[in-house]
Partner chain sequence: MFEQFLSFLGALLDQTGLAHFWWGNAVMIAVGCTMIYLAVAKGYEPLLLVGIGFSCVIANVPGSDLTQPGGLFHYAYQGVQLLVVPPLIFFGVGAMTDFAPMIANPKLVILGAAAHLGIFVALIGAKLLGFSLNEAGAIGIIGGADGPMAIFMTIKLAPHLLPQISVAAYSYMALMPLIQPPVMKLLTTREERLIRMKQSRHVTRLEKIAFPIVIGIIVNLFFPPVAPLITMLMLGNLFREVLVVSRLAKTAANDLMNVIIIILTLAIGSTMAAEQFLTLQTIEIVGLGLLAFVFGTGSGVIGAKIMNLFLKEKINPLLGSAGIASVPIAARVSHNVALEYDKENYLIYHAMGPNLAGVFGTAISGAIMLALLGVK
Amino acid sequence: MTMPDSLYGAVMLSLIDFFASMVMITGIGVVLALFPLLNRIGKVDEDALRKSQH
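Take the sequence just shown and give its structure alone, in the form predicted together with the partner chain.
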């Protein structure tokens, strides 16, 4: 089902898109908030990475 090509369709599209974007980007924010947990896995040795240039 697609949006009708009318003013009603434009308003509906805008409302759904705006709120869905907010929800999705909030979801990305939640994923990013969990990122510090990654540091429990271990640590990356930056000096070693810099030395092993390819």
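Form predicted together with the partner chain already given; the form predicted alone follows:
What comes next is one chain alone, with no partners or other molecules.
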């Protein structure tokens, strides 16, 4: 499908770009929202790290 070189084509391309950017922003938000969950899952015992010989 080709975009027509007119005002209709420009509006259609702008709408596609708008929705694509919303999808990308939502995806980034989901990844950022998962960081606290990953922090709870990957809990590190700092005392054990300090006592280790490495």
